[in-house]
Structure formats: C-alpha cells, structure tokens
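The chain below stands alone and is given in structure tokens; this is the form predicted on its own.
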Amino acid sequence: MQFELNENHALLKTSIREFLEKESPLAKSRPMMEETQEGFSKELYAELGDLGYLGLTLSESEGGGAAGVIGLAVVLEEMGRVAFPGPFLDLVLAEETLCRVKDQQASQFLQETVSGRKKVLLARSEALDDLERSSLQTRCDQDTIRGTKLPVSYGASADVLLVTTAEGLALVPRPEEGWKATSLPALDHAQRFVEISLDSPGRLLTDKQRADTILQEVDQLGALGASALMLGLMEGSLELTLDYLKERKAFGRTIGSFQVLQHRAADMWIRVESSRSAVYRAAWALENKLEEASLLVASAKAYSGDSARFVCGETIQLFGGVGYTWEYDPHIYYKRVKTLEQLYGSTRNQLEAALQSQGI
C-alpha cells in the first residue's frame, strides 16, 4: 500500500524530527537511560506537554491537537528512530482511557497529563506470565484498592495510576509516602518496570463491563502505537547500518561495496518499507473506524515485531564483533524491539486476534 502523508501530518513529522534530533539524540539520551532513576528526562516531557505532543490524539475541546491515530503513528515512528526513552505511549493510552470515562476527576487529571504537569499510567497486569491479563485479583473495597500490579511500565514515576480491579477501573492517586514499588529486571535498560503493591485510597471510575469496553479500544491504539515505534526503531537501526557500511573498510575498500552485504541491507530495507505499509494502513483504518481495523492492527503489530527483530538483529551482524559491545548503539534498538514485541499484545496473541477477527 502506497501511503502519502497529508500536509498537516508531513509538517508534524518534520517538526517532531527536528525537535528530537536537537533535544534527544542517542548521545544525549543514553546517559539518561543508563544512569538516572527515572530513565527519561522529566523536563523534556514537560516540554512535550507545552508543545502539545502529549495530547495529539485528543480533540481540541479536550485540550488536544486532533492529529488522530495517523498523527500519533507519525510521532511514534520518529521517537522510535532515535530510541526515545520514557512513557510517551503509556501516557497517551492513559489519556485515551480518561477521556472515555467521562468523569469530572478524570477530566481534571486528563488536562494535567496533557499539559505535562502529571503522569497518569495504567496498571493492569498482575503476573509476568500473564501479560494478557486473563484474571484479576486486585479489589476495590470501600474506596480502598488492594492488590499487586506488575509489570507497571515507569510506574514509580506515576502521579496517578488507573488500576484494573475485579469491580472495574479505579483511579489511585500517589500516596504521600510514595508507591510501594519494587524494581524488576529488564532486557532494555531504558525501561523501568516495577511491581506495585496497593493498599491505598482510590475511587472506582466505572464498572467492569464498561471498563472492558474502554480498554479494548485503548488496546487497539496501544498495539498500533507499538507497531509505529518498532517501525521507527527499524529505520534508526537501518540508518546506523548504512552509515557503518559506508565508513568501515576491509581489504582496502569500504565493506558496503561488497555485493553480499548490499543484498542483506536491501532485505532490511524491504522489511522496513513493508512494515511502513502495514502500520499506516492500520492507522488509517483505526482512525476511520473501519470494520477491518482490528485485523489490520493485529497484522501490523505481529509483522512489525518480526521484521524489527530481523532488521535490528542484522544490524548487529553487519557491524561485526563491535555490534555486540556496549559502546556501540545497535543493542539499544534490538533490546527495545524485543521488549515491544511482548508488550501491547505479544506477537502470538496478535496472530490469534487476527484469526479471530476473521472467525477462524
């Protein structure tokens, strides 16, 4: 599918690329990922709020930019290209959840999240071997939320958690003493996964039936967003590869002049462009609420995950021995795509969803 961005989306792509290349190239963001507790720059996220990027998918009446799903895909693709750290997609998903709840307190936190003043995140899974959330043990009893959530992405930095319980979706503000959070090991050192034990005051926003409906819609956006991130990660990884092939010399010539390496780079490019078609077709279908949107989103997530692992793995191979070393950047892209493959609906579950959407 040949997909061309309209004028507004093309301008959005240019502006976010320029912003990220200036404010968050890997040379700047790697120390933030590796050395800080949060793993990202709070000041930079506040700036994203000031510039309107945190409210991209929301309508203007909700304080957003009305850029739609395609606009979100454009921004996330560019963020993937520079391996941008932090909970950007998670914040967007929490905002989409809040705006569907239609609650006064939820609306207040929505505006504070869009502006970058607060961080509201979803806390849904309860076990590492049950990321698809097949059962819920967390309870809401007399305005007290009790249970354990893990992994919660960047949960220690959250000001408010939207917690799924057996009774429905609850809003839990950060206690004065902070969250009872335990850090969890992660393959991607830019990620900050925690286990959060809850015995905190909270309020039920909606019952379980309505919450399930809302979160199914949000899950579609999450899968699409992760696909766009992986598309950008593929692009960034391919750019690294091409630059290296043009400068590395062996036997008196640049290794990019060897035909066998050109073929491998071409295979990487084909995967990137095929993923681009899948991602933007899915974004277009989701934005226009087409019947086949769930099939296209599931297909995009599954294909992008497989392709991104291939492309980023090939980057390590084409770099040779140094591709495995900490000082070089290929491992950052590879670890990120491996993580995203399992989140927002794993490849296996997306394939099952694609089959179910066709009644198979």
Contents of the next structure:
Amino acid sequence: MQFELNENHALLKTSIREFLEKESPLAKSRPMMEETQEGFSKELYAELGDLGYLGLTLSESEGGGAAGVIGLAVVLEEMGRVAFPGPFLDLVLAEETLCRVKDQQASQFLQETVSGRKKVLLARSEALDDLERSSLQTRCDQDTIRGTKLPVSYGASADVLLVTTAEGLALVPRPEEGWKATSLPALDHAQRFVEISLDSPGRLLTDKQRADTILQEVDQLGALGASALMLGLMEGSLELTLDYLKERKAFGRTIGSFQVLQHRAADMWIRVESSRSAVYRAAWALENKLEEASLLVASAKAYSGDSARFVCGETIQLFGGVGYTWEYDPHIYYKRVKTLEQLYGSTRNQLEAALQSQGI
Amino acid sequence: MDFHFSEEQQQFRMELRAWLKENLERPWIEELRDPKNDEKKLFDIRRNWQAKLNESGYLGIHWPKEWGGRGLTVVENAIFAAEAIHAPPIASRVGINLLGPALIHHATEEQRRRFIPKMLSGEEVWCQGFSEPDAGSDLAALRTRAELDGEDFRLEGQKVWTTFAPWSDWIFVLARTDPDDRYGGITFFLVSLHQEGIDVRPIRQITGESEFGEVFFSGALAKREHIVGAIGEGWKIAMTVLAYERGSMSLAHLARFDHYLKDLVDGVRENGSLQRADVREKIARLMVEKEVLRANGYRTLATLASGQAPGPEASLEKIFWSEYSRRLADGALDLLGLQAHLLVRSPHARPHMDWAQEALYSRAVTIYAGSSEIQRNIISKRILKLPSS
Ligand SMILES: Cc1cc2nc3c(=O)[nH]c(=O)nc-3n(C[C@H](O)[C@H](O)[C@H](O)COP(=O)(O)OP(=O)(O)OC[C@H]3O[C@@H](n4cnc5c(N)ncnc54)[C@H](O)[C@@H]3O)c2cc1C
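In place of the form predicted on its own, output the structure of the form predicted together with its partner chain.
Now the complete complex, all chains and molecules, led by this one.
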C-alpha cells in the first residue's frame, strides 16, 4: 500500500508543472483560446512533441515515454490546473488507437504525431447527445469514406482523421482542398467543435469487431484522462478561490473569515481530495489491467465530473460579481468542466457502466 | 502508487476467513433477532466474542507484540474489519480502538502492563469520558474538576453521552487540574467505575436502546499513578484519541457499506424496480461514492502504514464516511419503502440487514467524534489556512 507517486512520476509532475506555469499561464493561454482559430498554441504543441510529452503513454520501442496510465494522469492533472487548451488528450487517444492497429501507414502517422509534426484525431460521434446508437451512418465504400461526424474536437486542425464507419476503423488523410468542416461554437469558448462531412479517399485499417475492441480500451483511457483533467481543473479553481477568500474584504473583514464560506471552501477541498484518491486508484487499476478497472474508471469519471461541476461552480459564486465577468478566470474552469462532463463518456453513461461492470 | 495487498496480507485474509468459518457460530444479526437476547445478554455475547478473538490473536492486530498485539500493520487490521462484518462487535470497542493507541503512544510501561492485557481480554471494558453537558464541540470548556487529595485526586463533575458507560468497568476522563489554563489545565485520568462517588445513569437514544449514559463524579478517586502523560498534558493526548476516532477506521465502515449496498441491490431486484431509471441512477451514485470512499480509505491506510500518525486529513475521512452512511441509509429507505422500516424482530423484515437501525444510527455519526461542522472548521483553518473572524 502506497499512495505517493514513485520517483519517476514525481519528477514528471515537477517538470510538466514548471513548463506549464512558465509557458501557459492563463494570461498567455487565454489569447490562444479567444483569438486564434485553432484554439491553442501550435508552437507549444510542437514543443510538447520535442519534449516527449506527446508520446507519454507509448512504449519505448514506439518512441514513447512509457510513463503509463499514472504518468498520463499526472500530466493531465497539471494541464487541468492551468486549464491548458487544445487537443492534448485527443492526440493521446488517437495514438493509443494507432499503436493498436498493425499497419505501416498507421505507424508512420503515429511517429509523426508523437514528434508533434502531425495531428491525428479520432472522428467517432455522429450525434450531439450521448445516447447509444445501434449503427453508424458513416460508410467505407471502396476506399471512399462517406458520412458526417459531429462533434469532432479540434477536427479542423487534423492532418489525419481516424474515422469509425459501419465497416470498421478508417484512416482519412486531410484532402488537398481541406476538410469540409463547419465550426460549432459552444458554451466552452476554448473548445473547438466542428462538424465534418466526408466524401474522401480513405482506407479501412481494421474491421468493425477489432475496431470495437480497440476503442473500448481507448475509451477507458479517455475517461480516466478526462477525470485527471477535471481533478486538475478543480484544483486550479480551488486555488483561485482560496486566494480570493484571503484577499477580498466585505463588512470590514476578509470574506474568508466568514464561517459559511469557510465551510463551502472545506467542501470544495473534500471534493478535490476525494477525486484525487479516486482518479489515482483508477489509474493504478487501469495500468495494472485489473478486473475492477472498469468500475473504478467509471466511478472516477462520474465522481470527478460531479465534483468539478460543484467546485468550479462554487468558485464563480464565491467571487461574486467579478466571477461573472469575462475578464476574471473562473468561467474558464467552469466551462472546461462542463464540456468534460459530457465528453469521454458522459456522467450518466458512466453511472450505467459502473452498474453493468458489477452485473447489475 | 500501489494499492495491492501483499502476498502475506492475502495469506492473512485466507487464514482469517477459515478461522471465522470455524469459530463464528451465528451472525450478529441472528443474535439481535433472537427474542431471548436482551441488552445484557447481547453485551455478554460481545464480551465472549472479544475474548475468543484475543485468544486467537485477532485483537490488537496492528499493536506491538510486547503489548499483546500481533505486531502486524493497520492494513491487516483493516482486512480483519472487512472479513468480520457478520461477527458481533467487540465489547470494548472504545477501549481497543481509542484508548489502546493512546496508551501505546503516551503511557508508561507500568500503565501499559496494568491496563492493556485486561482491555484486550474484555475483562475490563472501557468508556470515554470527554463530553459534558456544557462541553461538547467546545471540549476545552470542560469543567469536571480533579482536586488534589494527598498524593491522588478526587473528581467532581459530570460527563455525558458516554457510550457503553452502563456496561463499563473503567472510564478515561479529561478533567481540569487548573481552572485558569484552558488547554494546559486538562489532565487525562484512568478511573475505575466500580467505586464510591460514581453514579452511572443510562440515557435512552432515538433507537430506544440505552447504549450511552451519564457519569456523575462526587469525590471519586483518580489515582496519580493512573494519569496518562504529565499533569496538564491531557489535551494533547485527547487529540491523539480523536485522530484515531476520525480517521483510520473508514475501511471498517466500508466493509459494512459493501454488505449494505448489496442488500439494497438485492432488495430492488426482489421488488422488481431494478430496471427503473431513477432507481439505477440512485444506486449507481451510491456505488460510485462507495468506491471513492474506498480510495480515500486506502490512501489513509497507506499513510498510516508508512508510520505517520493521522493528521487533520482525518477530517476528510470522518466527513465522507459519516455523511455517506446517511445517504446510503436514506437511499435504502427511499427504494425499499416500508420494508426497510421494519425492526429486526418484526415479521417481513429483511433477513440480512437492519435498515431501520442503520437509518437512525446514521444521524449520530455526523455528531460524535467531532461533528461535521467541527470537521469543516478543522479543514478550513488547519488545511486551507482561512483567517479567523
Ligand atoms: C451516539 C453518540 C455517542 C457518543 N459517545 C460519546 C462518548 O463515548 N464519549 C464522549 O465523551 N462523548 C460522546 N458523544 C458526544 C459527542 O462527542 C458530542 O455530542 C459532540 O462532540 C457534540 O457536542 P454537543 O452534543 O455538546 O453539541 P454542541 O457542541 O452543542 O453542538 C450543537 C450544534 O452546533 C454545532 N456547532 C458547535 N460548535 C460549532 C462551531 N464552532 N462552528 C460550527 N458549528 C458548531 C454542532 O456541529 C452541532 O450541530 C457521543 C455522541 C453521540 C451522538
């Protein structure tokens, strides 16, 4: 029994924290979210590639960092803390998909994603709700992929899409004239959702059955990754709140001395720390491929979703009027969390998954 | 990061399982249901069970061998709690869980030799004399006085809410040796209840039972040789006791909650509502929160196993398990309806679970060992460093 991070993971945590605090504080990242088309800094993503963060979970023979699921959680938690924008987790999930298909072109793209030179992203969803559908409308017909995917996170930035079709998983390089992508501005202004219509040359990588198996594994990593991001987001949001509670005055005293607010801060902290326990226990179970991983990952995602909603919502409330302004940062955290609650397996789907993992 | 139980710990679990199969004649709930068992009989069953555990090395599992323990760690102790959920609770729970660790940390060798063996065997049952009518959350406001009488002291005052007082032989008491020093004027005494100058009166609880009581002192003898720590060090020792009461035990609660939630799932299966969306969501959340509780518990366990004493983080565990136990019991009453209201001896009661008792008891756990409000004060002051008003 040991809860502390091992030496390598502790080191990883320090390095990524230092990097992000220097390169991507909100003062620097907000202009990226608000003023660029991509929604993130392309230079920083290239640097993440150079520094090896983009291949974090891959084995050394694949050119990766072999940091495992726990290492991924460590990095994503830190990214959450500063609300780091962009498709980092999406790239990791695309890589994890690529490395599971035995295909030369796939390996090629994998290498280029790891190094930060190309962006491969998954395009799976065909609807905006989270309801399960029995079949996909997108088809692969003689090396042409036809259909509509939405929402695709950061899809407009993709060099290659990994597209799920009724026939299986297909590889679709960006057409010469670019994607037929329509942007879907949403609640979270830092997120880039697009709808992509495909009628493009592509190639089937695996059949449907194999694709389902692969994506099931990738989905667990996605849910875990999103939980770690939300853990970081609520930590960041709580830090903002505590600073504000110690500085803002009303009725001649700092508002942090009001017991009612102290108790609300305590509840926020309880949520953060309990999510931390849940996320790292799930990461450990997934890394060790334990049977209980399904239950623990679903629990971590559902619980950190509920918790992050609570914590980041409380931050806005405890800031008062400025909490509702564009200028202050609480909304950045709140919006990211609202998006993550829905993506990578929505809370209600995770709750159902938790039950089913126990035969209920 | 590692949440594995070691080979030896797994081995310990298997041996314990076999031992329980051999030695536990009747699940505790059957004893509770048996109309022949009154409160006194039930208490004797607990005392006998404790003696049996002690003879077989299953008490004080994580205590040093020289103090009658088994010399293992908190991890094995937690495994015991998980495996033994159908067994009677031990009689001297307060002594073994709270006073024991305090004696091991703070008592003299002579005191340990005098008190620990009989505490383990169940020969001497202990209760905790901290709270008073005007000193609960504000424990340092306590007024029970210890007055010098020759070498020793005489107690004057009153304790209240003293769990097991009606069945106990000894009480550990916080008493004032200096009226002017709020914290430094408190001393920790071990006091026999079988003497002149002590009057114990049971108090009836909302469950109808009288598990706790009042203890009145009028000149009762408190011996100098039975002071733990130095005179005036009582507050420090009390804090050790409370830290153990708050943290470190959530895995024992978890084992109960596993059993309870399983009964709830069985119940909604039987009443045919398991496929209802509202039922599924409620059960799923209870299941998810239980896993979070387990993760928190393993985390504390890992900290304790590395030799650290429980700190203010224990407040997190106390709040989580106590408030979870309310949600779980309320959830069962919601989903099982009046079946879950039936008392254990009532016809049609659920055979393996006493939800009525649990629902009522869950209202106590957020009050004792520092109320939920006090725990939040501790978190906001000591961990979040928010300013005083
Ligand atoms: C089942 C049970 C068993 C018990 N067993 C024992 C035992 O064996 N030995 C023993 O010594 N004691 C025991 N207690 C007593 C228990 O520790 C006290 O009841 C508890 O500390 C609360 O004190 P009080 O009852 O005086 O309530 P009060 O302190 O009067 O509290 C009343 C309310 O005010 C709130 N409150 C008080 N101060 C603050 C504050 N500063 N900020 C915010 N809110 C505050 C409390 O949270 C509570 O909601 C037991 C209690 C119960 C219910």
